[in-house]
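First, one chain by itself: the form predicted on its own, in structure tokens.
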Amino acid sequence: MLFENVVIKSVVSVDPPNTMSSEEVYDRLESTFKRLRVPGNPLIDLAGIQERRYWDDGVQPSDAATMAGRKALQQADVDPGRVGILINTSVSRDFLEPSTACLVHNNLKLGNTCESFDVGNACLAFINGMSIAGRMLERGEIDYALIVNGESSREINETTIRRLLEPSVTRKQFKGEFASLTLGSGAAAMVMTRRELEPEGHAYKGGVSRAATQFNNLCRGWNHQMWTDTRSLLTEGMKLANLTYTAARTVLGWVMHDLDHIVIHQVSKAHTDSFISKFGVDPARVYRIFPKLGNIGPASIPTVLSRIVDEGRVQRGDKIALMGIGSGLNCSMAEVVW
């Protein structure tokens, strides 16, 4: 769906505090990787991930989840009174029920009259939460909506570790959990408006989806556990992105080298390497967080957008692209004008 009256006020991210690097976590697993005769240290070798970062012992996806909103709404300057939806789209979760956006909804001190629910799609759910947002401002049914994400990897790359050190442990197995260790931590947040109210906003054009769901059983994961079949998700991912790319090129009117920056969902060099070349991409057109903190599952594309403009690399006026594909499978592509 395309907006017209849809912007953005504010994006911004919030980096835990406590980093493991990758070279601890092979030496952890050292007697494993070398029962199985894993050449180096693939995390840094393969998957180019250097270090991911932990919350503080007891700080819950929500309590990061509300760091990340605070901070959208101080640096929008809008009144947490003024927000009508509140959209948490965390992989991560407190509970089962109640939501977690209930949680940052209390946190924040929203007024009653500001719905609030959690939106799960793997790592695409910010995109989904910004187009349910940019569908109610563009009607007029709210003035400010907020999206929030807070991950948490800590519980999955310990459990991971621990029982990849079992001696039953086999070369399958390993390469099945191997990208649980790639999995890092953060949070995200933006406030969204109608343009009308903030004429400065940039804005956020909307976007198009597309899903090959008949390859749901590629990942699957636990609060403890993720399965993943990375060589043919890669595969099979790069395959819906072209055909979404596709949609993007008649419904955006896209053409890849008029693209300013490409904002990607970034997984692992690979991931990345891949896609810079499927589309011909500029690689100085891609920001890369992975080495530094993971894969931050729905986080990284608002982290992505937050980190380019706060480093002075936007300037008003460039077009910028949303790209994100999540386990499913689903891809959406969406476009922003700052």
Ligand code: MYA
The other form holds:
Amino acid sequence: MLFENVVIKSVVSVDPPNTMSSEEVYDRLESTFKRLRVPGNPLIDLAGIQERRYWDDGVQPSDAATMAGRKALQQADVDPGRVGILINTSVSRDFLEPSTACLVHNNLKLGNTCESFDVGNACLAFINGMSIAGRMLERGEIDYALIVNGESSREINETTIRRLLEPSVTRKQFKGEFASLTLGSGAAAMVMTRRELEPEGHAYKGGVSRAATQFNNLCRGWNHQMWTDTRSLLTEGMKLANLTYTAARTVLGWVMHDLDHIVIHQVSKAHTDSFISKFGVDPARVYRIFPKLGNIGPASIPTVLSRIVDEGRVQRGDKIALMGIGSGLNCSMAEVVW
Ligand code: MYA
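Let me have the form predicted together with this ligand next, following on from the form predicted on its own.
After this comes the whole thing, all chains and molecules, with the earlier chain placed first.
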């Protein structure tokens, strides 16, 4: 769906304070790497992930999402009482119920007229959250929307390392669980509103989505374990991205070289290089956070957006493509004009 009256007021990210390097992961798994004759350190050499970050003990996904939400509201200078919808988009969650959004809503002291809920769609949920909020704003149902995300990967990183240390682990199992070692923690948030309330806001034009749910078995995760068919995911993900881009060309009128910044979901070096070569993109327009943060799921797109803005890379009027893809498979592409 396309929007004429929806703008972004602020976009922020919060990095966890602690670091786990891929050298450390290698050292802890050295016996398995050697026994399975894995050459080098694939986390660095193939995935391009040097480190990932994690929160202090006891910090829950809702706490991380709250930190980001508070920062976004402060940066937007918006009274929390005017927020009409809070959408939490985290894969990680404190409980099965209540929703993580309820916890964030209470932490931020949002009003009793502010609706809140979680949207779950693997790594794509933040863009889905923006799209839902955009529809409500465009219709004039609400004044301000807050989209939040808080991911915590420590538990799955640790349980995967412990499991892969078992002497019975085969090469097949190692490959199937490799992606879990690329996951990292992070948090991000965005305040969106209507153009008439914030004429200086940055236009969110909306976008297009495509699905290929016949591939819902390529990456399946639980709290303690995730299994991924990395090769098929890359192949089928790239095909779906191509299909979605074709729709974006028609609906949004995109021409790749007219896009000033291409903000893609951050998976790995293999995925980013493959995307750049298949789509013929100028690599300088594709900012990368995966080397330092790993794959932080839905937080990755708003985190990249906040980084390029904070580092002064974005000029007023720049065209920014947001390209998200999530296990399942679903893909969305949306445009922001800064
Ligand atoms: S789900 C999370 C997805 N995350 C990952 O897949 C983790 C990161 N993966 C990678 O970096 C690559 O897939 C790797 C393979 C490097 C693993 N374990 O030609 P190949 C080795 C360990 O098949 P590639 C999500 O985010 C092995 O030595 N090592 O390699 C949702 C092998 O040699 P051999 C492995 O497929 C969205 C060598 O690599 C593994 O190019 C995702 C070459 O093998 C393994 N599993 O890379 C959507 N596999 O075979 C994706 C191979 O001789 C679409 N090796 O042993 C992305 C679209 C981009 C963004 C677009 C936005 C719209």
